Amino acid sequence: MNNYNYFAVDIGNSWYKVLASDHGELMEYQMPNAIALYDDEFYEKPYDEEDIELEENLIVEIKSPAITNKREIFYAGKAAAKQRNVSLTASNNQKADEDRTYILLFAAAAYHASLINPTDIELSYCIDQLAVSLPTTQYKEKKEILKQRLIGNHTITLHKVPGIPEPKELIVKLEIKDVIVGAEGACAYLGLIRDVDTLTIKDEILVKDSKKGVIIGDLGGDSVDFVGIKNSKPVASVEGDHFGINLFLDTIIKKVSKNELYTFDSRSELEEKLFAGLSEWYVEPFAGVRKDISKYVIPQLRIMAIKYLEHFDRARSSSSEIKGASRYIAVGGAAKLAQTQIQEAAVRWADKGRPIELTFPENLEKLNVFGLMILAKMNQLKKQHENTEELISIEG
């Protein structure tokens, strides 16, 4: 199993979370879901190149059958989030149909290839098995489109790469041999029950609980994905909805801009600050002036928490297959950020006689990408050993 290269990407509307396994060596990172058109006229040459991180200066040009617009050059990820013309995800975006999905995924792969081959300016990188995710609302109709556009050969040119000579270009010829697509939420279940290295079951209790039913509510940027698990397999009658934290982040950004005269470069800048904890919930609109933004943040998280529980209640009422489920599990970055507010709202639901006792597992924001890496390895094993079909049943 360690003779192959695996690449797992949780295509989040806020962040791309990436796990890469090259011949058994695991690397983990993430980038904002942000792109911006590059214009050489406005490129600011770094004062001291030694201080520039490639991740913060990622300028990509992609030649690929997957891309409709092959002529443009883009800032990607952290580099894009700093630009005035940054493009963030729109509500109800269709990931498999949009160039930004492939631009960011290929950029992430090229960035990873450059990290493991730091001295090469032209290199080839092969992914034997790629695993990516789609929201439950897009999974059935779009998974084959996403898979077919990713498989094959793609050329990624990284421009203005710090630390290499003129013309400061690094070319990555990327080959993706196979792709498997998982449903968000269902992948989190895999991440909960199996070990990402050995693939063995690590949570026997949860597997046993799934005989009665388990509901996972994956709260992300623009979607909330509910997955019902029965006997360790997804049930078809539970689906997610178009709802997530981005709407509330945008409201916080507007209120801070209007009242405190501070403008965030992107949602990711605000999210990083919020994830850092309450002590970091300040902005500095002017040198030496600190403004507390918790009065804008907490009310929005409370509203989001209430609506999340409303969606959870609807999901558990919508399917007879998982009626009386034994466990309700909250996952996703937004659920981690608003855990306190969700738990407070759950107390009020209990007072109303409709208790929703949620479990918040360890690493709840990373479970989907852990599950995707497990899915990638399982699919490789499946191809090698046809009699392991039962392992892959969670694919849906």
The other form holds:
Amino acid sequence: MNNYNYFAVDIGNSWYKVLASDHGELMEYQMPNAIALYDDEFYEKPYDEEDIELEENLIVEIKSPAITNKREIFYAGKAAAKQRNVSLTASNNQKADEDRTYILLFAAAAYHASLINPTDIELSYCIDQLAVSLPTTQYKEKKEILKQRLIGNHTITLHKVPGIPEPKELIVKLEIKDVIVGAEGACAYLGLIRDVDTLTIKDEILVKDSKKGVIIGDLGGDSVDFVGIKNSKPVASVEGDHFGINLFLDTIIKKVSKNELYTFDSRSELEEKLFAGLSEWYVEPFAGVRKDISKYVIPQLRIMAIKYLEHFDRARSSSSEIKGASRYIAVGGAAKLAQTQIQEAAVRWADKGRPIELTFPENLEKLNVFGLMILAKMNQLKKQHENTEELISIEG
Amino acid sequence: MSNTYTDYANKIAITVPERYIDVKTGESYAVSPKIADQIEYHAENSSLSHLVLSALHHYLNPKPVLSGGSAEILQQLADIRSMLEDGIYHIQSPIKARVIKEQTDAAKLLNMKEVEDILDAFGG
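Based on the form predicted alone presented above, generate the structure block for the form predicted together with its partner chain.
Full complex below, order starting with the chain above.
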């Protein structure tokens, strides 16, 4: 199983979370879901190239049948988040239909390939099995489109790569042999119960609990997905509204910009601050002037927490199969950020006589991508198994 | 692509090609990453000559013969021991052992039906 290259990408609306396994070696990344058109005239040459990290300078050009506009060059991820013309996700965006999905996914793969082959300026990278996620609302209709566009050969050129001599280009020939698509939320359950290396069950208690039913509420950037699991299988997915943390981040950014004269480059800049903890919740509009932003942040997180629980309550009463669920599990980066506020809001639900007691598992923001890696490995196992069976039948 | 490693302190340089020819048998082999790593390490450590000479020493001196004598007795003792411990003793040919090893660890632990069920339920 470890002789193959696996790549798992949780296509989040605020972050792309990536797990790569090359011949058994596991690497983890994340990249803001941000792109910006590249304009050579406005490119600022770095003062000291040795201080520049590729991740903060990803300028990509992609030749692929998956992309309609093959001539444009983009900033991707961290590099894009710093640009003035950055484009972030729109609410209700259709991941499988948009060029940005492919630009960012291929950029992440090329970035990874360049890290494991640091000396080459032209390299080939083959992914035997790629696993990607879609929100439950887009999963059924769009998974085939997503698969078809990803499988095959793509050429990614990274421009202005620090540390590489003129013309400062790095070319990655990417081959994707097979793709499996998983549904956001449901994958998190796999990530919870199974070990990503051995694929065996690591949480027997949760598997037992799932006999009665478990509900997973995945709170992301632009969507909230609820998945009911019974007997370790997804039985019901409740199409969550287009609701997520991005809306609240945008409000915080607006308020800070109006009242404190500080403008965030992007949502990811604010999000990184929020993840760093309360002690980092300030901005410096002028050198030496520290402005506390928690008074803008906390009320927004509270509103989000209340709405999240309302969605949770609606989800559990809308499906008869998961009504008697024994456990409710919160996953997703936004749930981690607002854990305190969610727990506070839950007290009120208990007072009302409709308790929503949520479990916050370890690594809750990464469970989907772990689940995707498990799916990728299992799909490869299945293919190997089919191949050996074929061989046996031919020989026999 | 060949690569040159230099031990400046002792004025030794070695160019490592992608494949090399075994001078005893005439067969050609790929240079393993482990060998390349070792050469790189010793080049940087100014001990390249020692690496080369130790490798030559191992290559040119015939290995002590293991068959017969005490080695055979030890092997038989080991076999008796495993019979006592396992209750049953079955001879595994080296080829068979390799086939089993190539099957993945996970495949041994997971049942294929279970894998298919999970893929049906969670992926597509």
